[in-house]
Every structure is written in structure tokens, then in C-alpha cells.
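Next up: just one chain, as C-alpha cells, the form predicted on its own.
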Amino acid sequence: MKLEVEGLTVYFPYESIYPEQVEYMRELKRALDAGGHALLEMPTGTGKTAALLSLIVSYSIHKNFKFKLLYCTRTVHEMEKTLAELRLLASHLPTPTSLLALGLSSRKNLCVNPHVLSAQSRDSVDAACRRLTASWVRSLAHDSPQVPTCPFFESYDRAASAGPDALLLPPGVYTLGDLRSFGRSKGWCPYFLARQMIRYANVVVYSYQYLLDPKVATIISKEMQKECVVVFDEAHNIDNVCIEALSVSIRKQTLEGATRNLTQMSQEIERLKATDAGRLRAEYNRLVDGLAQRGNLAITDAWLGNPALPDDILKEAVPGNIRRAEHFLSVLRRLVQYLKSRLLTEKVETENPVNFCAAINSQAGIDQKMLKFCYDRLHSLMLTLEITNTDEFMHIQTVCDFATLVSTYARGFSIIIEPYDERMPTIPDPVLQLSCHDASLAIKPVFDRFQSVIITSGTLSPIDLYPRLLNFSPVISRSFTMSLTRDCICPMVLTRGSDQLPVSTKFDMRSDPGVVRNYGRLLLEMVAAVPDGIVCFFVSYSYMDGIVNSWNEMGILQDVMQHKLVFIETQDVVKTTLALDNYRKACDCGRGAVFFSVARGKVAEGIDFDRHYGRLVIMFGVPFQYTLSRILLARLEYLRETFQIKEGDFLTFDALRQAAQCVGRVIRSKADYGMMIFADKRYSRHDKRSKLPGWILSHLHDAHLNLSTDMALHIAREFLRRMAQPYDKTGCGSKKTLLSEEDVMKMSEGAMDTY
């Protein structure tokens, strides 16, 4: 359909639009014409993706082609949605519209070489696929044939000769699975043809990193123009992404992997003096005039960019100490040797950066500059040295990358040291972490270089504290809430068991026996009235295998099993995949199944559970960090000090976001429906339940909140039974809740109240 939206006409995929996608598009339209960023909270299952990509591309074709859309996801099964969405609207667009739209992935989803695809690693791809397309790879191999290359590369490469046009993909959408086939026809190498097309592509769908980790962004993302507009999709957790991209923890085994690393790099220098020191002394000449005149480097040259250095310094000569290899390899021995000595601390130790890098000096002689350039001099020299096995120099990488961000960053990060994890006080295992605290870091280059960037997640609540998170001014700021002709929406907080007594995770009752039995009678009685799936979500992994073990010792289990089969979540992604496909399928064949799984973990992150797959989500407590890290205590501070943000507010703000998501893989449409009941008695506090969605809260009726296990079990069986009734989908008279394109006329006019 085609529909008008404050003057702009949007194409539009289907043939009914819900209100609350109007409204949304309406709110995205004034975001992009004030050329600003914005945040956009919509419920899950409101189709918010085709909302997004219906407006994004319509404006895009009414300012002929004049930006790129960049559309961020966390995975690469939502990339695969997102394309599939967008090719359902290419197929509506007026006819002479040329769309070209891709994904973009590592090596290891779009290599076709299936001798590089038996490496087992992401990491390991890479390398394999460097030891075939390294351009001194490709020269041995050009004067002796014997030397293997990637057939694959090799004819990418020899079309790229004849120019930009030679390599054009036709317009059209395409999946990853698309690019390979497309490359095995053409016997291109998909990987880089994405690459190179991608800025010739109106739309294209990648992972966060690609914007937000310097390492990666700058390699990848460094021609995008200011004409950009970015969408961070599902992203309730970008500030955690942030601050992962900028941390970096070292352990024993990483320093002993560096001094490994050094030795193989120093035999390697001296076999390069005896045979081709001319190749050294150029580096040397190259490193006075700066890092940044080595020049445009072949596309399979280009490893990682710098995680922390601007332009600026770049340019700068290198310092004199670290230009000459065995220098350099000397400097990089004194840093990891100080390093070591450090771990061997016998009590937790908290620095800031500057003191950090004042004690490497006055101990191991290293400077500040020194350090800022030892990860782009580590890249030169690998480069000189011809390394193409990059996985196995993981480890002086790593080294490189924190003495890097240690020395740029003087404020927003801790060095902290710990001898051993609190939760196992006997083993020793030191860990040295450089840990971000300031998520807006990683973020600012971003909202400084694109003039809008959207930030849209059915979990943005409380909306308020994400610009102070990510320091930034949105013009454009709105949580939606969801129209429905029927409550297909049931959420409870469960506050006590049958035998009144309280339920709760918190640490002082979790092992209690009395809250145990009543988490496990309350799980007993919903599978014997809830058809098709359950998915249960708990605290932690250690926590759901404690109350599983103590469930099976009273005979719980074994009850639960005579009404459904019981499906466990387990940190090996193989495993849970596995236990996935059999879930699916005993709820496919009637049996009905549980599924066991962890707030935080990938099931909660990234597995929809529709329709008869999720009639039922129990959250079992309430996901609070580990409040003992150190590191959640020095962000805490931080945050308190920089952005005026209470520890408590963070921390339950940061729970019940967790919790939303969970609560939030049972209603995938506004078709489906599903109940959530919140376990634990903290949630009938206001100042908890105030921080999650607005969608959810206005189906929380007062009644549904302070519930035994007996008050849950009646509403469920009158939930269900209501929602067996059938019922008008459309809605009706001025509660429409699926609008035909004359309905959108008519609301556009204002003759109809949509709410």
C-alpha cells in the first residue's frame, strides 16, 4: 500500500498498517528532516523493522538516492530478518526504482574457499583466508605457482582490474546466503565484493561493531559519508556493547602467548636482517614520516585500525625509541614483563589510567607516546614481517590494544587488578582488566560523523536515562504504546507460593527450601494448565542449575515431566541449539515442552518464542548484576560522579531492561498472545515495576499484583479460555487497530480517533 505521511508518500509492504507504525513513521520523519538523532521505543510485535526500513527507503527516494541507510544488528540471524523485510519492500517499490541493498558479515558467513571454511574459529578463517590473498602471498605466487592462492580472490581481483564497473552487483536485496551463491556463479570472492560494494549499496545491514569498535569501524566503515543515516536496531543493551568494544582484559596465559609472540617476531627480524634488510630499513624511513604514509594498503592487507588514535597523531613521526624492529620487540618485552609482575599481586588492586602509565614509566622505562603507537607499530611490523598467520598473534595483540587505550584515555576507565574471582576465592586466575565505565566513548564518533542516528528497541525504559548513558541530545524522543482489539497480553507479579510464604531471588532466601518448593509448585501447576510451551527464565546459570538439582531431589522434576518434556539452556551454543530444535518440535507434535534458560544469555537476547511456542513466561526473580564485580562497582562511580545517575536507579533500571527482554520473545505479533508472570516480590514494589515498558504496564492491572500461586493458576485458566473465544482482528469503530490505506487517509484528515 501506499500511504502519505506528512507529505512525504511511504511504500509500504502490506496491504493493513497498524496505527502505532504510522505514528512511528511520523516521529522518524521529523527526526530526519531535523537532521538529527532519535529514540524510539515500540513494542515487540508491532513490526517496527518494516515501519523503519518503509520510511528510511521512501525518504531516501524522494531525495533521489542522497543518503545510505546503515541498519546495525546484534545478529546474524536479525540481519537475515532485516533483509528479508527489505525484499519484501523492494517488490513494492514504483518500478524504475534501483534499489541495491546487502548484508555485510565476517569471512567465516561469506567465504565459499572450503579450504579455508574447515577452520573452526572466526579468528582462524581470517588467518586462513590471509595466508591465501596477502599480497606478498599473491607475488610468491605469481613467480613460483606451487604457492597456493584463493581462486576465489584471484578472479574478484582480475575483474576489479578492469575497473568499478566491472564488479557491479545488479540492483536487488541481498542475504548472505545470496552473496555466496551470487559469488560461486561468478567465482568471485563474496566477502570482498561485499565489501567493495558497499559503497555503492543504498542500504546495508551489519553487526554494531562495524560503527562502534574503532578496531573494526575504521577499516570497514571509514568511507561513509555524513549522509548517512544509522539505525541501531534491538538496542536496548548498546551501552553494554559500547564498553565491551573498549575492554580489554589480559591474563596469564595472554602474556605468556605475547613472550611466545615476541620470540617467533625476534628470529623472525633476524632472519630478515641475514636475507632482505633493505625491507626493514624501509619501514624504518617510512615510521619518521609517520604511521599514516604507508600509504593505501591492499584490501587483504588492512588488519585492524587503531582502537583509540586520531587522525592527527597519526600523521606524527613515530617516537625515535620504537622505529627500529628489535627496538620496538625490546619495549614491547619491558611492558609485558611489567605486566606479568603485576599480576602476581596478592590483593585487589584499582588504578586510573594516569597512574597506570606513570608507574610503566618510572618502572619499566616506557613513555606515554610510546605507549599510544605500540598497536598501530605492531601492525607495521607484522605487515614488514609478512605474518599472515594473524590468530596466533592474538595475544601480542591484545597486549598492544591496552597499552594503546591505557595511554590515550585519562578519564572514563580503571585498571583493575584481581588475584583470584570472588566466587571462587580458592583457585587462583589473575586478571588484569582495563574496564571502560563511559559508553559514550565508543558512541560519539558516530552521532558526530552521521547526521541522524536512530535508536529503536521494544525495551527503552525509562527512555530518559539513555541520552545521559550515551551523553547525547535526541530531538526526537517517544515510547509507543500497542493497539489492541483483545488483552492478548497477560502479565502477574507472583509474590508468594500457595502457602503464603514469600518468593524471592534475593541472595538471603534464594537457597531458602520454602522458596524453592514454591517455585517448583508453581511451575507444576502452570504445565498442567498451560498448553504447548512455557519458557521459564532465571538469575544466573549457576542459580537455575542449583534450583533444577534441589527441583529433581524432591521429585518436582519428575512430576513436571509427566505433563511436558523439560529443555535446558547450557553455555555450549551447540548444545542449546540442539535442545532449541527439540523444543520446537515437541511443541510442534502436541507433547508441549519447558524450556530452562538464563536472563542474559543468547536465548534471551535473540530466540523468538511465538505462538504456540511461548504461551507462558515465568521470570524467576529479578536479574540484577553481580553487585560484588568490581568493575560494575567502578563503573557505579563513575556514573554517579560524571552523569549524576544513582547506583540503585542504574542497577534496577539495568534488571529490569533484562527482565522486559526476556518477558517480551512471547509476543512476537499482535495475533499471538502469552502471559507473563514476574516471580519474586520485589516486583510489586513501585519504584521496580515503574522501569519497565510502558506496553507492559498498561496491561498490569492493580488486581494482578500481589498474587499466591493459587490467584495465578485462576487468572491463566480464564486467560486462555478468553483467548480461545474468536475475535474481530481489525478492531472496530474507532478502535481500529488495522488500518486499510483509506483508514490512513481518513486518520491523516483527523476524522478519526485512532486511540
Given for the second form:
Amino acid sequence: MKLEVEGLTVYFPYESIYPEQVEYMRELKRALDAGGHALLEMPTGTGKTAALLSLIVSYSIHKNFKFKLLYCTRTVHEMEKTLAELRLLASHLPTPTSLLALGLSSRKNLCVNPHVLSAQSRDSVDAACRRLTASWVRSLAHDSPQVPTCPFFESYDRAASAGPDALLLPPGVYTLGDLRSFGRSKGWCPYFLARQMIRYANVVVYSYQYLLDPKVATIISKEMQKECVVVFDEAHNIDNVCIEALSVSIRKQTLEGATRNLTQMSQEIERLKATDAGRLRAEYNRLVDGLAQRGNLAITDAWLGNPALPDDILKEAVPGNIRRAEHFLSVLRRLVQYLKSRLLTEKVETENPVNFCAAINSQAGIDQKMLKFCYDRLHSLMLTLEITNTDEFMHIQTVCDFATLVSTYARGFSIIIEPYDERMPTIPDPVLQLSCHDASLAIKPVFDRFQSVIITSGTLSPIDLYPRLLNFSPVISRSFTMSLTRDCICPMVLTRGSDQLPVSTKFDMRSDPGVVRNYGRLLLEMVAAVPDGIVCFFVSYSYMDGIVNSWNEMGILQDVMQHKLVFIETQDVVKTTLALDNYRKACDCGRGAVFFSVARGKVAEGIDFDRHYGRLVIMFGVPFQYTLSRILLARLEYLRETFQIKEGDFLTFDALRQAAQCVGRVIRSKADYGMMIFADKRYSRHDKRSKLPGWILSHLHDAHLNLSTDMALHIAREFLRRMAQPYDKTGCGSKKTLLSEEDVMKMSEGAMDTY
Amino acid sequence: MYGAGVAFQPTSSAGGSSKEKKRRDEDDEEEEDDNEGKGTDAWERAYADERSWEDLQEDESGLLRPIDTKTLVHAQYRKRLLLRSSTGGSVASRIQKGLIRYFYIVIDLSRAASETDYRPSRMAVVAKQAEAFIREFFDQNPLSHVGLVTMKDGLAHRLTEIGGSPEAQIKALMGKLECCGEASLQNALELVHGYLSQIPSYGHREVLILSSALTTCDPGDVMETVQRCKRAKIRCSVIGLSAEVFICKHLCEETGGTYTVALNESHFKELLLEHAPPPPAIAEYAAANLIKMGFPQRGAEGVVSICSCHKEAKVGGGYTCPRCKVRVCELPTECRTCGLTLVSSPHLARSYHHLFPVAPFDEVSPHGRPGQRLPTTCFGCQQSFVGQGGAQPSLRTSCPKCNQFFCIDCDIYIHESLHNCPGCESQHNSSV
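Would you mind generating the form predicted together with its partner chain now that we have the form predicted on its own?
Following is the full complex, with the preceding chain placed first.
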């Protein structure tokens, strides 16, 4: 259907539209018109992606494709979903438009060379690819044909060099799978084709890292023009992504690996000196001229960029004392040695970058400037040495990463050395962490560079905290609610157990046997009353292990098993995947199942428990972060000093967005229904509750705020009976929730009249 | 705090059956240690189940009035009628219906059936309503057969053989009411599938599962069994008592049945009775074929003969098969000796109306179109449409064929019981 949003013709791929989608589009259009950033919260299952894509693509058609859309997703799975949605949209566009949209992912997901694909991890695929396509390998192969190269890349290169501006990819929407099959049929390398084509594409869908991690962003997204619209979907955790992009942690294994790498490199240098000293000299001369890198690198040689943000990188010549390869290696050796000595500490140490650099300078004799150039110098050296198995050199790269970051940033970072994990003090596991506290650092270049940045998710509450955390000023920030034909979500706050005593996971109460028993009773009552799947979220792995053990001893678990099978998330990804598969099977065949999972775990973030896979989700406790963690404490302090965000506010915000994220797993569409139980007395307090997203709050009746187990059970039974009744999907009268084309016309006319 | 709720329970209405009384006594004894009881205190039940406040509504002047249940019931009835005629195809095209039904009722007697959210228990309610249903079923489908299956302890058990006598079925059902263990959907379906696959092809195979349990404990892959039922053309329907279960929904969708969940006892009854009228015939069976039937004579009084169904000598009554002259007790049935289908002509006649339903009447606004004079009395009962003392005129309908007007009570009577329109019939007579 076509609809008018404030004078713009929007092509929408479905026959009918939800009213909140129209609202969403209107706000989005205003943000685009104003050329500013926007923060939009809309519940899952209301077609956020479809609304976003339709509006921006239509807007771009309106402007004759002057700007492109960069759509960032968290996972490959989401990327595929977005592209599928986009393809549907493309088939509804007016015929002469030539929309080119594609997904970009790592080599592991795009490579079609069977030889390369046999490698296991992402890094080894990258290395295997480099081994076949690096410029020196190719020039070698040019002379001696027995050197293996990648046939896909070679034929792609020939096609690309024939006409540099020739459009290699016909217009259309390409998912990763499409790119692969296109590459296979043409014999071209899909990865480099995609890398090339993002310059010409109208829509690019890729992962957050491609914009936020400076290492990747400088390579991939450098050439994107200012008039791009950037969308971060499912962005409730965007601050954590930003922080992770600039944080480095070094363990004992890293340093040992780095030492090995150094030895290998020095051998290589010796060999080179004997055979081809000219190459080393050429590098030296280049460095004197102030070129950290070899001018124009071939696309295949380009490698992860500098970890610091582009604005902060020095545009100077590399300092003299690390220009020679041997000297540089000895500097690195001293650095590694120094870090090793720091790891030997027996107590926790926290330091700021300035002090740390001073300590390096005095004890290892490496000044700040040298540290700053570490990464670029290493990069240059590895190119000179023609090292292709980059995966083996990860360790020394990590060390250089660390050195460059620690010397570039004086604020917003801290260095924490912990001799052992706080929770397992008996096992020595020293780790040196450079942790970034300021999420705004990594995202700042994105805000500065691009005209409009749209941050959107199902849970962005409280919406006023995000601009402060990320330090930007949105022109639009709004939270939308869901229009429903029936009350298909039923949130409840359970504060008391069946014996009327309060339940909570507060530190002083959590191990109380009464609380444990009350939680167990709650689960037991619910498994008997709720069909198919139930998901339980606990605040941490250790708490889950503890409570499941106690339930086992009390015999509660055995009673639960009479009604439903029990599956548990573990830290092992393979086991968890298996457990999830079997959980789904048990739900399908009617046996019923309970899944025990952890807030902030993999399952809480990425797995949907829609329809019968999750009729009820129970959130046991408030998922606060581990508040004794040094990193968290340092970050809290920084937030208080810099952004005036109180510790308590941030912790509550973080806990509640996790809780909302967990319970939001059960409802993925309007036809679905599900219940959510927040089982902790602290949820009934206003300061906690009010931070839940609006679409949950609007269904949280006052009567459901202070329940005991038996009352919750009664409400659950009633709700399930009500939801099982047949219903009219379109809604009627004033509660109209599915709009046809005429309805939208009427609505906009009505809006005109009121103005 | 909620103290011991047992203290003020005697107001409870349901005229304590001995069983409930016994349970209450137990409660009294366990008052102290059974604080974690399952929400069964009397005061709570009174509020939770009766919800008397919901029968009230506020009118425009702020007074509380009982909800006008009569208009509500009428509206519901109209809706159902229209729905039925629309799902059964348009009125003009004559649809085929499966009149000869082989109908298994699967009753869930698993642990969940002992729950007391229906009073006195789910099991008792199911049994009571099943009894009413069986009678209604035979009334509407005299040519059909019913069998009973129970699920308990993870097993399925055939309570009665499929047969045509309501009394025998009900007797068997009432004798077997106790529940324990798990329910197994797969076992029940396999059992029913085994019996139903033997019946002749003109019969319609149906299963109705009255399910209390929310889980099914199966020995194998239930999905395969669902597919087998689908291949065997068994129409499976489920009425749940507590909540929607995915596998039941899947089963019904696959086999063309309906899945409904009851809100309360009266809703359960309603849902159950929806299964009484015959469903539209499955397309594959739509080809007409002839069935051999016998119309036995009633035996003379006082004659002693050996009955073939009970294998014992009986005096008087009974029917004699026209082909092999054996005595059977009840009709309709299949002759034990020669396999002939034995019916009586009223049975056929009573099934006939399903094929030619009276078209739903059109609703007429009480004031009529301008310039049209409406009759003031109902064609059926001759009562005045205008209520006493200028009360709001009641709803009236008119037959689309003969254009006679009827009051809503007559409308219900015509469609539910009479199955003929008096207006059309009298017209017919006068024209002849």
C-alpha cells in the first residue's frame, strides 16, 4: 500500500498498517527533515523494521537517492531478517527505481572458497584468505604459477579492473546467501565484491562494529559520505558495545603469545636482512617521510585499523627510535616484560592511564609517543615482513592495541589489574584490563560525521538517560506504545510468597530458605497452570546454581518435573544450544518445559521465546550488575563525575533494562500472548517500576502490583482462559489496530482538520 | 493478613456434596500446617468463581442494574446462527453433511482433572456435561455411534465400545470416575485410530477430546500420530478446560477439527453442544454412495427370545433384524450376526433437517422502513410485538422466503427445534 506521511509518499509492503507504525514514520520523517539524531522506542512485534525501512527508502527515493542508509544490526540473524524485509519492500516500490541493498559481514560468512572456509574461527578464515590474496602473494604467483591464489578473487579483480566504476552488481536486494550464490555463479569473490559495492549501494546492512569499533570502521566505513542515515536497531545495549570497542584485556596467555610472536618476527627480520635488506631500508625511509603505512594499500592487504578514534591519531612521523625494525622489537619486548611484571601482583590495582604511562616510562624506558605509535608501527612491520597468518599474531596485536589506547586517552579510561576472579579467589587468573568508561567516545565520530543517526529498540527506557550516556542531543526522542485488540500481555509484580512473606534477591535475603522455598512454590504453581513453555530468568549464574541446588534438596525440582521438563542454560554455548533445541521440542510435542536462564546471558539477549515457546516468563529478582566489580565501580565513579549520573540511577536503569529485555522475549507479535512475572518486592517500588518501558507499564494494572503467589496464580489462570478465546484480529470501532489504505487517508485528513 | 480462611466458610452455596464436606473437614484439621494450600479457601472461591459483581452494570443515571441477560442471549444466538450458515456455505448451495458419525469421546482423567477450579471438580463437571452431550448428540444424530475412551496413568483405556445407545454409554462413564497419573494424547489417538480405521468408509470418523491436562506424556513422537490421524481422515477436536496447548491446536488444525477453551462451566457446556450438529462432509467422501439399511420390526410383547447384544434371554420388546431375524435391544445399531445397519424411519427423518436447514431470518428494525406497515403480531405465536405499557419493542425477524414476521422466541424455536418455517409451510399448502 501507499500512504502519505506529511506530504511524503511512503511505500509500505503490507496491505494494512498499525497506527503506531504511522506515528513512528511521522516522527522519523521529522528527524530526517531536521537532519538530526533521533531516539525512538517502540515495542517488539509492532513492525519497527518494516516502518523504518519503508520510510527511509521512500524518503531516499523522494530525494533521488542522494543519501544512503547504513543499517546496523547486532547479529547476522537479524541482518538476514532485515534484508528479507527489505526485499519485500523492494517488490512494492514503483518499477523504475533501482535500489541496491546488500549485507556485509566478515569473510567467514561471505567466503565461497571451499579451501578457505574449512578454517574454524573467524580469524583463521581471515588469515587463510590473506594467505591467498595478499598483494605480495599475488605478485609472487604472477611469476611462479604453483603459488596458490584464490580463483574467485582473481576473477573479481579482473572484472573490477576492467572498469573501476562499472556497476558490478545489478540493482536488487542481496542477503549474504544471495551474495554468495551470485559470487559462485559469476566466479567472483563475494566478500570483496560487497566491500566494493557498499560505495554504490543505497542500503547497507551490517554489524555495529563496522561503525563503532574504530579498528574496523576506519577500513570499512571510511568512505561513507556525510549524508548517510545511520540506524542502530535493537540498540538498548549500545553503550556497552561502545565501551567494549575501546576496552582491551590482557591475560598471561596473551603475553606469552606475544613473546612467541616477537621471537618469530625477529627471526624473520634476520632472514630478511640476509636476503632482502632493501625492503627494510625502504620501510625505514617511508617512516622518515611520516607515512606510517604504505600509501595506497591494496584492498586485500588492508587490515584492522588503528584502535584509537580517527580524530585522535597523530599525523606525525613515527619517532626515530622505533623506525628501525630491531629497535621496535626491543621496545615491544620491554613492554611485554613490563606488563608481565605487573601481572605478578597479588592485590587488585587500579590506575589511571596517565600514571600508567609514567610508570612505563620510568621502568621500561618507553615514552608516551612511542606507545602511541605502537600499533601503526607494528602494522607497517608486518606488511614489510609479508606476514599472512595474522591469526597467529593476534597476541602481539592486542598488546599494541593496549599500548596505543593507553597512551592516547588520559580521561575516561582506567587500568585494573586483578590477580584472580573475585568469585573464585583460590584460582589465580591474573588479568590486566584497560576499560573504557565513556560510551560517548566511540560513538562520537558517528554522531559528528553523519547527518542523522537513529537509535531504536523495543526497550530504551528511561529514554532521557541515553542522550546523557552517549552525550548527544536528539531532535526527536519518543517512546511509542502498542495498540492492541486485546490485552495480550499480562505483567505482574509478585512481592510475597504463598506464606505472605516478602520475596527478593536482595543480598541479605537471597539465601534465606524461606525465600528460596517461596520462589520454588511459585514455579511449582505456575508449571501446573501454564501450558507449554515457561522461561525463568535468574540474576546470575551463581545464584541460579545455588537456588536450583536448594530446590533439588527440597524436592521442588522433582515436583516441577512431573509437570514440565527442566532445561538449564550453561556457559557452554554448544550445550545451551542443545538445551534450547530440546526445550523447543518439548514445547512442540505438548510435554511442556521450563527453561532456566540468566539475565545478561546469551539467551536473554538473542533468543526469542515467542508463541508457545514462552507463555510465561518469570524474572526472579532484580538483575543488578555485580556491584563489587572493579570495572563497574570505576565506571560508576566516572559517570558521576563527568555526566552527573548517580550510581543508584545508573544501576537501576541497567538492571531494569535487562529485566525488560528478558521479559520482552515472550512477545514478538500482536497475535501472540504472554505473561510476565517480576518476582521481587523491589519491583513494586515506584523508582524501579517507573523505569520499565511504557508498553509494559501501560498493561501493569495497579491491582497487579503487590501480589502473592496464590493471587498471581488466579490471575494467570483467568488470563490464559481469556487469551485462548478466538478474537477478531483487526479490532473494531475506536480500538482499530490494523489500518487499511483508506483508514490512513481518513486519519491524515482528520489530523488536517484539527490543525 | 489473610488468616485462616476456614473460619467463615459456611456461606458456601453449592450444597456441599459429601465429598466436598469431607475435604473441608480435612482442611480444618490441617489448618495450621497447610498454610501453603492451593488457594482453595472458601472465601476466596466465593469471590473468584461467582464474581457476582460482573452481573451488574451501571446505567446512564448511575444506578446499578442487573445486566439484561435476555437480550445478550438473543444477540449471541443470532450471531451463532449467522456464523453457522456462513461457515456451512451459502444458503443456496446445498452442502453435504456427515450424518452417520462414528464419534469417540476421549475423557481426560489425569491428575489435572481433580483440580477444583470448576466445582466440585473438573472431572465431575466433565462427566456431567458429557452425559448431557451424549443425550443431545443422539437426539440430533440418531444414525450415529458413540464410544468412550479415558486417559489416565499415561495410558488410554476404552471404556465402552462404539455403539448407538446413550444409556449404556452414560452408565459406563459414571462408574469409572477417578483420576490419577498423566494424560497421554498419543496413546489415546493411537487407540482411537485403531478402532476408527475399521469402520466403513461412509461413516464420519470423529474424536472429541475433553482435556483437563496441560501436558501430555507420550511414549513416542506425537506428531507422527497426528499425521496418521490426518491420513485416516479422523476429525479431531479438543475442548480444553484451562488453557491453550500448542499440540492440541496443532492437532485440530491438521485434522480439520475445532479447538476451544472453556471459560467456565456454562461456556464449557456451550462449546460441547456445538459438536452435536453434524459437521460438513469431508470433500473426499462427498461422492454419494448407497448404504444398505434394515428397518426392523418391534417384537411382540411377552415373547421370550435371546438377545444378540447381551447374550441373554429377554422378555418382550426388542427388534428383529429383517435379514437374519436375530433380536436386538435398541436402535440404531448394526446387526451382530449379519452386519446390516438397523435403523427406524423416524431416525432418518430426524436427520433429514440437517440437510435442509431453515435459512436464517433477517433482522428487522422495530420501526420499519418509512411507508411500510408492519404487522403488529408475530406470525408464529400471535403475540403482539409492542410490549405492554409502551416498553421497548422487542427484536423481530422476518423469513427471507415468505416475508412473515416472527418474534425472537419463535425464531429460536423454529431454528433449534422445529426446523421448518411455518410461514413457508402454510404458503405451500395454500398454493396447492
